[in-house]
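Taking the form predicted alone, here's one chain by itself in structure tokens.
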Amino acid sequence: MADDSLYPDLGEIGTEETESAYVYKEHAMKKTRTEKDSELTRRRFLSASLALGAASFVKPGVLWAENAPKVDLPFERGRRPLVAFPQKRPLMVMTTRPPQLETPFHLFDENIFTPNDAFFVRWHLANIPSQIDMNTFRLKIRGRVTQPLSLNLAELKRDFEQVEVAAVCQCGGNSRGFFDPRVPGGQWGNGAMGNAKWTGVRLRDLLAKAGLNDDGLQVRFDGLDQPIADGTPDFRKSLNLEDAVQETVVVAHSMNGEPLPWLNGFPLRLVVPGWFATYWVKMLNDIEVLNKHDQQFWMAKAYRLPADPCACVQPGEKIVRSVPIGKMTVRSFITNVQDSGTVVGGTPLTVKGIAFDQGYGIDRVLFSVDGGRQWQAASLGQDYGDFSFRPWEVQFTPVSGRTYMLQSLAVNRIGEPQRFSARWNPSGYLRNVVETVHIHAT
């Protein structure tokens, strides 16, 4: 049987931090074989869908790019085709190898929890398994432990307490396309994020079962994805031990009550609420306790910020010292009113949105119709937990013939607000400026 590629032929891409340094070769992902085991029935169906999707993409890649519906994001080179990858509704495609798919922003107004088939996708390595034999799959816990473990999915579900946490997963480069001056890397709009209910096992319960040595310092996580090009470093991320053993950190097997989608990390992914998604390792199969700080590429070189209180520098300024990216910043968005849109004057308009932070929880959201000169309090909706999107809404009556600059400003429970001016760093991280939506009343 001939190999087919899962991805449309829209060019090659390297890592987010070093796109010019690591260029991935084209790779054909293999179709699945027929399996008899009942546990593999779902995998066979999924793999078949991957293969079918691949078969439809291989030859007509250029036609796919030309004929797909398009979305124009409001920055340079912001045109994106909308394509339905396996298990996904049509999402905005930024790159295909590795897959980077963005959630169209209007979907955040439809549900406080992002549907699995609409959840954004971001992989760093293009060699993603197209099939996983769940009879042989194991999660290993090793390194500086007294009793190394090798657990299958059934054991994780049977032998450990199952917990659920509602949490936002947000790419470190979310909103990078709005940076001015422009920075290299994936030019995301605001849709490289999603909110879900994650179900699985506490990481600290797994580490306790394995038994930690006294010299444990960090915990490193690896998944089944692999590099294609020689010299491309395997994608592995590490957390300090004190962060890894927080009760909210979960090895998740389910998302919004269903098994993880393939492109979102099936069968297991690490969930680190409050932290940027670079630590949320997908297809997780290896956990290693280290007795020293991790010095491999993805910790020592990539995903780093200026070691400055604002994590920013002036464009062109040299970074003297850097630190790994960590927890998210407070953000809010208007979700039901589009920029440059028109509304009916003289009619009350309900403006809705979402807010979130790194886990302190949202205390209040302020709303302005005049670009921040005057503010009023918005009403907060249901609290789904400190790591979740928090809905909010407010009402005002626009006057016919007037133009408005709508803004929302979130403040978390320790008094940390969004920024009024956008910080800049050469990697395009941590954007949390107050955003503006322009509307005109007819």
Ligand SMILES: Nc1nc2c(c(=O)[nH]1)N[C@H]1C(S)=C(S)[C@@H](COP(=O)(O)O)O[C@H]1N2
The other form holds:
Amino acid sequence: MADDSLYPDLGEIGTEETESAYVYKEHAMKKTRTEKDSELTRRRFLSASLALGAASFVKPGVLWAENAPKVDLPFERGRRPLVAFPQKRPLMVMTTRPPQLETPFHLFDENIFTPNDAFFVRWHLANIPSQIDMNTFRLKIRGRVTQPLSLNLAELKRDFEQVEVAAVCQCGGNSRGFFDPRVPGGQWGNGAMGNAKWTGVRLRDLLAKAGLNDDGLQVRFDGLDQPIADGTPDFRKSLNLEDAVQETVVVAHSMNGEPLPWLNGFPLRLVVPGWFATYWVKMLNDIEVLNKHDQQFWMAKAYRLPADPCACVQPGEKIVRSVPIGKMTVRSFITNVQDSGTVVGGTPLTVKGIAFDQGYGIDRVLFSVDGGRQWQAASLGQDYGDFSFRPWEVQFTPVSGRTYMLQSLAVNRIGEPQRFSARWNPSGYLRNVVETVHIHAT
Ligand SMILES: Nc1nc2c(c(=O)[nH]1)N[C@H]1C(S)=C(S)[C@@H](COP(=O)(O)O)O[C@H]1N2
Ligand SMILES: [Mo]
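So the form predicted alone is up there; where is the form predicted in complex with this ligand?
In what comes next, the whole complex appears, and the chain from above leads the way.
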């Protein structure tokens, strides 16, 4: 049973439109519209009664309101109410159960490190605990190790070196809403990403303390969240051992100097810089060293890409061989000019943006005002580390009456550019095409 006190209540929008709901449908639960509706009614009733009793961390600041402000993402079914969940400012709600909240894009212009209360939220399973007893909470390290560990938060902070890494956390399906032809799954705009300074302990130090057996092959991570429906598999993810012991992989307790927000995985989450967020397991309480490849649902069936270098297929084409999603691709965004906006002609305009990749770091960002025919170099701002957003900016003076197609093109330090044509795959992963912002000068 889901703990409903976690959610701001009084309304429901879609609950089934997520990528995982989509795979669940294939996998387990085939609910009819009516069943779903009656379940929602039941939950709404329960949450009303729970709200009176249960002690929890949650004090929804804003109640769901029919008249919550709405924003429109520029694709079909892109209307999103702005609602404040616990510890969050109003964010774009894609689904309430499980919570899937997108960061409004202007926030990336205002902050190179995404504020905790603005950081996007994505859960697959709706049964997220709203209370954790920190007296009994333990992180277990077990499996193919010589000395299993069971650590509380104080021990983690006291007995291991504390490290910090600035890194972008981006959902594999970020920007899925722009796929053409459209694909099923959560219709994210570009705000299913965020940049933060993560503090915690190196995963490799924990594994070293536990002592790896010779036959360790993968490391599996599990959190406290649970499925509601029977037959829905628990969310767990695995990394190959050689990726798991990279120096940058951290079990984090803090984000931008504060404890992790509840919805971003309090008290502990895995941080895997350069890798898509699906591996960044939240509310992490179990680390298991495996001596074989993880065959459970979230590795073997979900989050997989066509096994070709592009990770593309033609729409309708069957994927013959697939591989687990892995590291991110190089991307950049213009953050201070909105698509379809107008600017003042004859006045110099500073165009600002961000770029990032999978950890080689950004070498350069090029900028075009004519849809990519001519390019000029933008200047890069402060370097906060290879896994962080890198700010950039460039100036140009638009001429009154003209229309422009602004584009930015990031190239990383191994010379990898963004794509000029959008890749397509049926799960809507890895978008990194050069984006276009159309403006008109008045
Ligand atoms: N325990 C747990 N961890 C999880 C998930 C989840 O459903 N449960 N979702 C993953 C996915 S797919 C994403 S995109 C990120 C989202 O992280 P955020 O909510 O902190 O932005 O969490 C990852 N870690
Ligand atoms: Mo994700």
